[in-house]
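Let's start with one chain on its own, the form predicted on its own, as structure tokens.
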Amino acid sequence: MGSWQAAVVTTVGDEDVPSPLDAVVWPRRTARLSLRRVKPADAEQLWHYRRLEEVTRWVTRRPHDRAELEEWLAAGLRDQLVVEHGGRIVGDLMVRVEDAWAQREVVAQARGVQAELGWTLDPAVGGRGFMSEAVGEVLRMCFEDLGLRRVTANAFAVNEASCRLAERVGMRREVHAVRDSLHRDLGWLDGVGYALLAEEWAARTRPAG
């Protein structure tokens, strides 16, 4: 399982401004996973499958040694969650709130309103469900309790396993772009765009009757 790439529009933040997700009571629980904030003690066994080739061929950074991983985790710290499963980790997540494009008159309203997701699995845990679950949970979390409008991700269209799992918790493919992505190994190749809105959340969410 592949993580995406990045953004193509994203918010310059400033690290001294609170991070939205600051304001979500952690840890969050489903019905087999607990998910929270990343922390430098992590490294550790984030290490144990992110050197992983099999998970570094999609992710946008590729850590030489565990020292630069440790030094993209303490950068990384704002929008980067952790999934775990009987007390290991399986798994993390990026969730960066960002700003929406916006003219210049209507900029105001589009501050803050939308998220770009990123998910890794341990190929160890893969076939079970896990990261469907957790990014299920993120995006009850994106929607319900930050209130955004729209969520999105995008991935190399080869890397099947991601887009299968966007499609799998109800994100619409909304882009498909010819050779505007370049992979380090592989040069450029197409990328996809996935999206939800708040709106169709909601009516995924709403009780029958």
Ligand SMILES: CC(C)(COP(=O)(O)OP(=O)(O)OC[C@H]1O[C@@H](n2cnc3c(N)ncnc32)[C@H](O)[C@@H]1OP(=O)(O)O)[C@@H](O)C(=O)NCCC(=O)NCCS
Given for the second form:
Amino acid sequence: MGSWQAAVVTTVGDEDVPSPLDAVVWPRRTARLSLRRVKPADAEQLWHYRRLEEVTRWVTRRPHDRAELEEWLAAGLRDQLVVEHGGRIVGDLMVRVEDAWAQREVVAQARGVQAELGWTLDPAVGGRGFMSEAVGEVLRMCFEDLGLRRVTANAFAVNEASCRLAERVGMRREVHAVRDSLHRDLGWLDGVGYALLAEEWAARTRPAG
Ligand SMILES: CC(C)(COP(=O)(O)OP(=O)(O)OC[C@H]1O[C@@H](n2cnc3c(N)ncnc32)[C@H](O)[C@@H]1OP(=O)(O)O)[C@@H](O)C(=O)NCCC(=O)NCCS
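Given the form predicted on its own above, produce the structure of the same protein in the form predicted in complex with this ligand.
Full assembly next; the chain just shown is listed first.
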């Protein structure tokens, strides 16, 4: 449910262990965008949209002030990307590589095999397909560069823009949990989970014929 979330997941290593994203060549470019790792100095641009109610309504954390955002940024450097258009930050993405659930004897085979995504766009540039384009590139990176087997994303079911985005980039809705997720204003809401497997990605991107 967006970046900077305090998710209960087993992540690969700790802050002092290299991030799987270190192995990727940055920036990554698409037709209109450039994607790169976040850096502390990005706080100023991120604050412009990360403080807006229409954004914080759906994401895990609402920063009280810019200093708090800077703290989160410092703690989340290993799995955060920013999306730039025309040299300006227009969005950010979490790519959190994590372990899959596994039985004890095969736990080593399940380490770092999947990633959870979270996405946030400056509403000033919404409705132009920027985040779909950025997430498409992140999926390519996850499967083709990092060799992951599964990519997931979670949202409140009522967050229709986010659900449409997941579906637009080809993710499959595979979970609908009833009133499992507590919203700070709206109470217990349904949560939805999306996923895409490497073989599904390959089938979609394989040239026809
Ligand atoms: C979720 C969120 C990123 C979606 O933003 P978005 O602007 O709808 O996404 P995109 O940038 O991919 O744009 C897609 C929209 O532009 C339209 N569009 C226009 N040109 C397009 C193009 N070239 N390619 C794709 N879509 C295009 C699409 O039809 C779509 O509109 P629709 O959903 O009304 O049909 C945004 O609402 C957001 O940041 N919300 C707050 C934070 C949040 O909820 N994060 C997720 C928590 S789970």
